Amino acid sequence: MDGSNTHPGLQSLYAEMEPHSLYPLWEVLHGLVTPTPQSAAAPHLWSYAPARDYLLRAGDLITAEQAERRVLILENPALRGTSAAVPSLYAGLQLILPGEIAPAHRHSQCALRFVMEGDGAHTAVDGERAVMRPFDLVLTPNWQWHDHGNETTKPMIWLDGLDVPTVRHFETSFAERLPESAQAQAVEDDQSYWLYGRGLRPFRGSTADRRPARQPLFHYPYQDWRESLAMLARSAAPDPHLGHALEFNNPADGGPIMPTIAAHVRLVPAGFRTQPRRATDGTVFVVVEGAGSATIDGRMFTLHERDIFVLPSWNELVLQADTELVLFGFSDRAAQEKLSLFREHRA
């Protein structure tokens, strides 16, 4: 107790009031407005090789249709039984296996894919089918039918991301699954990319202007976005506390790919050290290529290809790369920036 709250009659005031549901926000203020952000997070880092062994061993044991989705939880080991990797957001590695099908279903949270390892098998988002291919990021915006199906001859893994924790924070959760397990398919392949990815779009109020105005793309090609990035890398000088970095954004306002996430992608050149750099946005990394290492709080972690790392809120990061180092990361910036929250510092 502070040293000023020692007035004799403040414990019999505390315990006649406990019945109640009252309590003094003078005793615990300090810890409920703290100076800076105190992430409930650990920094953590999931090797990929053990986790995907674990992860076709289930495959094993279960179906996707039994499962649902079959995913191995990323969870936090400071955040034990949450099944979140930073306090707003989830993260999970899915495998469908040769031949299988991930019913459809639609829920109130926001989840994105980045494809880990695999090559034609495709996520189908209101009757359209995204075939994905290594480091696609693909979106199933909130309360949008989705399915996952692999007709190729082996299995796919990709990174889960969704804001369950938020959702659950706010008890807005509501989930439906279609009788069928796969939807009907509406359009071509990717006709989303063609027509919203590209600076373009559909004209308003025409029939080909199929897709939600808020959300109309939900694929974006490794292709791309490497191509994009290795152009940023040849035409200007790192920033000292990021490297190279790109954001994705959504066509329709310019904004976060989802309401909730946002996600980007860095280069880091073979030999360069990120100076120090702290942002309020708890993020989840994935080694896309090359090796170094990431030093959070002072903890160095190994970085290799397809390791997966977790930033929580407010440690401050520094990237070192031993070979040309490539990273995806998503985050809870989105809401963050919405809510007038984010903050970052740069030494």
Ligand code: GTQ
Contents of the next structure:
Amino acid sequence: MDGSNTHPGLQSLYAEMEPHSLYPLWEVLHGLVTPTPQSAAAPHLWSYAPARDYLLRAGDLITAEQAERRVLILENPALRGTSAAVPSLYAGLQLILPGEIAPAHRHSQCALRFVMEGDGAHTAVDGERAVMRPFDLVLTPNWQWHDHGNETTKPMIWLDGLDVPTVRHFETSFAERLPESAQAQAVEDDQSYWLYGRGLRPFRGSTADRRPARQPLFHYPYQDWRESLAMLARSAAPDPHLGHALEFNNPADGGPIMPTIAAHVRLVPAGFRTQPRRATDGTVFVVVEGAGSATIDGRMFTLHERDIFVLPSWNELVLQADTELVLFGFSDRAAQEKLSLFREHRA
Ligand code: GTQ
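Now show the form predicted in complex with this ligand, given that the preceding structure was the form predicted alone.
Following is the full complex, with the preceding chain placed first.
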């Protein structure tokens, strides 16, 4: 209220209307249609070591099978009770111990996995296993059957990124369980990586063209993206606002990896400080390599390997690399671009 809505009849009109679920827009308009985004989320950083300790303690108390998914939710402290890292996206740390299976299910939510530690466990998607190595990106696109298993001798931990809050917003969640806990293996491990991930694809309409047309690829190995990032860093000057940055794309259309979620990696050279940048996408970052800091709307977070931090919409980010800094990030930009909402500002 700006002081001009002072007619004495207004307050009694509001009181009369309220039981009919009718309210005056003019009292709330400026909070609804803001000149710039006002994120409800807070910038936040989770150090990996303590989160990992809690997760391993959970591993002593509940099995992956009992839990269905044994995950610690990285909930934004400003979004208590929502299970959201930023208002549109969920993030969690999942643990699979040796010999365990996280049982097969499918759901409307899209998911990505970014491997934090362990080597050789798998995510099976529609009968095909992706063998997961450190810092690999693995997708489970929506409505595809998936289970996770660990036939190695060490715990496997990865970051889950899902569009849970987006699906909740649209009230479009469906989910099913398979009667058996693991899917039968239909094809060789990582077949689709070889058939769709290397600039090739099975001939259209051939019997080998078995993956869904819009989401053929679901494994983006660390070794590949890291080599490409190293090539970019050798061959060009860093972008002043981003450092060296590469997006993961969906070979079906060249766009983001999934309809709601975009993902990228970036390398900030040792000693480099990025120019301030804002963007409308809320982003969850993982520190893959190196040390430095992220300053988010003036608040500085010190970065160590495997830390996870959240950049809310339209918060200003400055990255400082003390040693060569490599980050993975996922955000809701894919959805925002489809809705013609995405914007950025480079200072
Ligand atoms: O692995 O399918 O962190 O369904 C949350 C919900 C992981 C999964 C999560 C899920 C999964």
